[in-house]
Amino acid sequence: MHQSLSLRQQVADIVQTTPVFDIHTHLYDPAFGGLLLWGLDELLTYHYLVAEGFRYFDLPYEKFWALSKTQQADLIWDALFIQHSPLSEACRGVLTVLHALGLDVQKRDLPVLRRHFAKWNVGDFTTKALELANVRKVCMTNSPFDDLERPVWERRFVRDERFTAALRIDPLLVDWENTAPKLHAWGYDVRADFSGQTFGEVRRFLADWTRRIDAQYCMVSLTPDFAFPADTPTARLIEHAILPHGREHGQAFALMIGVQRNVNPQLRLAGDSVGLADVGAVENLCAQFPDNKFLCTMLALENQHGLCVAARKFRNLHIFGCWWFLNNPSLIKDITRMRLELLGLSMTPQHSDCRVLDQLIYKWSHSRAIIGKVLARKYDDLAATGWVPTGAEIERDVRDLFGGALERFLKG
């Protein structure tokens, strides 16, 4: 029993201290301005927290988006915070960051709160925020067809080193009809109807963008209904243009997939919903392109045990994170310990899904208490058989979790 007790401290202790590489955030370099989102009134109208807010709000949706962002914020703390136990998860997520930051949470005092917030400038704030989360490198969602973003990297800037890029391109692949004359647009000789040298300028327009960013991977967001083979454009594309890209440069492709979009429109970024979607299609890819690397995570709980057999299958498949509706402590468990007993440790047990900056100390806060708990348990099983992990494997298991099992199949 005193080697168990001694074995879970041992893990926890890594698991909290050992630096934690983010693969995948909807955050910026603070170079971008105020595109990267922080501070507590975006913590308070975080898309979680306005569609739980609904549920008690009685007020017309119009009515809502019309308040300020400071107003919108003192809706939500009344109705989420004042009004009812703050039990989701999203909530008790800002008290985590409250928590961490010295604040006095138990007055229940907003407008002290946020004079808090009002004393940090962003780079200082950038820099409390990783260390809180003990987050070496975050990867960030860049969009080429992000008409605010697109002028930031255009004009170039001095990057900071602690964030990474990923290469985002939705709009080239789910709505085709109205990126090619972007496309055209910006000097690349592509037509709607795939003809002439289309697949080819649509490749170089990739090259141009993973080298102007540093991209690490490339990837989209997809319905659950994605299917491949099929006789569609994504499919067309992806097969023609984003995987001949991905083998001449070897980049990865991260499929993201389950996403219902705009289920109730009225709620805006708050509004989508997730499907069941079809692993398949994944393991298709994997066997016909076995030189592409693909990364992929689905948003539907029926379909993790079936990606967790696919990942057994296809060694150029690496799966990720509990995400957005996953992200909660009960399924992040099960999940992490179903993938430590289909795939050990070649897989990647979290990311932060962050929008805003504040974030990534209660989702790794919360994140690193259940791996670490689950990994502990997985660890008592192993001395029960007289294999006891040293100091040093379990330190190494922790950094391939935290990140860099990922970092070494990019670069595989």
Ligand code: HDL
Second form
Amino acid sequence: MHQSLSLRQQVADIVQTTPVFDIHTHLYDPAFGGLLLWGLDELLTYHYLVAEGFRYFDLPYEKFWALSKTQQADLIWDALFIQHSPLSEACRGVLTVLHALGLDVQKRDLPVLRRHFAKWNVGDFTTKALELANVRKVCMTNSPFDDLERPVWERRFVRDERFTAALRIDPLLVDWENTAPKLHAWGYDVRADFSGQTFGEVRRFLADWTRRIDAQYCMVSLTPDFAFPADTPTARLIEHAILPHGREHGQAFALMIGVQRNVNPQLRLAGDSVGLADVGAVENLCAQFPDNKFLCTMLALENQHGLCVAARKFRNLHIFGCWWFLNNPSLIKDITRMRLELLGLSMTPQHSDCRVLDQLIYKWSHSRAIIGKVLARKYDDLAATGWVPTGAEIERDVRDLFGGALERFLKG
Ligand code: HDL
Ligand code: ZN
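Could you please show the structure of the form predicted together with D-arabinohydroxamic acid, as a counterpart to the form predicted on its own just displayed?
Starting with the chain above, the whole complex follows.
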């Protein structure tokens, strides 16, 4: 009993104190100005809470969207925190952040809470949030197709080394028809019918942006019907441009599969849902392109076991995260336990997907608590065989799980 208790406490302490490399977020280097969201009204109008709020709102969608962010936050606070206890994960997260910042939520006084944030500037708050979350590095989601983000990269700026970049290429892969003219206008000689030097020019576009942002990997989000091989623009561009680019630059290709886009467009960013995807498409990619490195996360709970087994088959596949609708304590617990039992430490159990800087504090506090408990159980099972892990071994393992294994995979 004594050993087990001390081992569990040791694991909990190490999980708490090991800094994290957060491998997928929608946060921005402070140099991007207003694109980096932070503060209480941004927390309250996070699209997860907008979706939950509309379950109580009577007002028409357009009326909500016409309100100011503060007015939207007031409605969400009243519906999800005051009229009903804030039991959902996204609601609890807001309160975890406020509590970690030393604020008294018991008073339930939103104006007082708002006034606290008015005292911060974005630079100091960025450091505070990263410190409280114990996050050493954040990977952004960087799209050349974002009209607000692109000009910042084009005018260059001094990078904050805590924010690394990932090249996000959804429009290229899922909307080729409308994206080909954009690439052409930017000086890449591509044709919608893939004739001429199209694939070579797409590779030049990828290489230009990989260099410009120092992209750690290339990423796309795909719908559940993603198939490979397939006679689709998506599959052709992956085979003839993305993957040759990946081999040439030693760059991993990250697939996030299973989003059913805009099932309720009136919810805007909150309008996406989930669908069962085909793990076979991922296995086909890994088998056909053994010299490419693939990251993958899937959105459907029912895909998680198959994705784990696929990772057992292919060493060029690194799976990660409890993405979006899976980022809830009950699911993180079961998925992480299954991954440890099937893959050991050769996976990355979590990323935050933060859109608001403050969220780093709650997403990592909540996930560390769960991952720590699951890990402690597995080390207990290990110790029961007579193999008692040392503190140094546990520290090594947790560093791997919290981004170290992925950093080696990306560099390998
Ligand atoms: O495509 C993605 O990267 C998703 O994470 C979406 O951004 C989604 O809206 C989200 O924020 N999920 O947490
Ligand atoms: Zn995301």
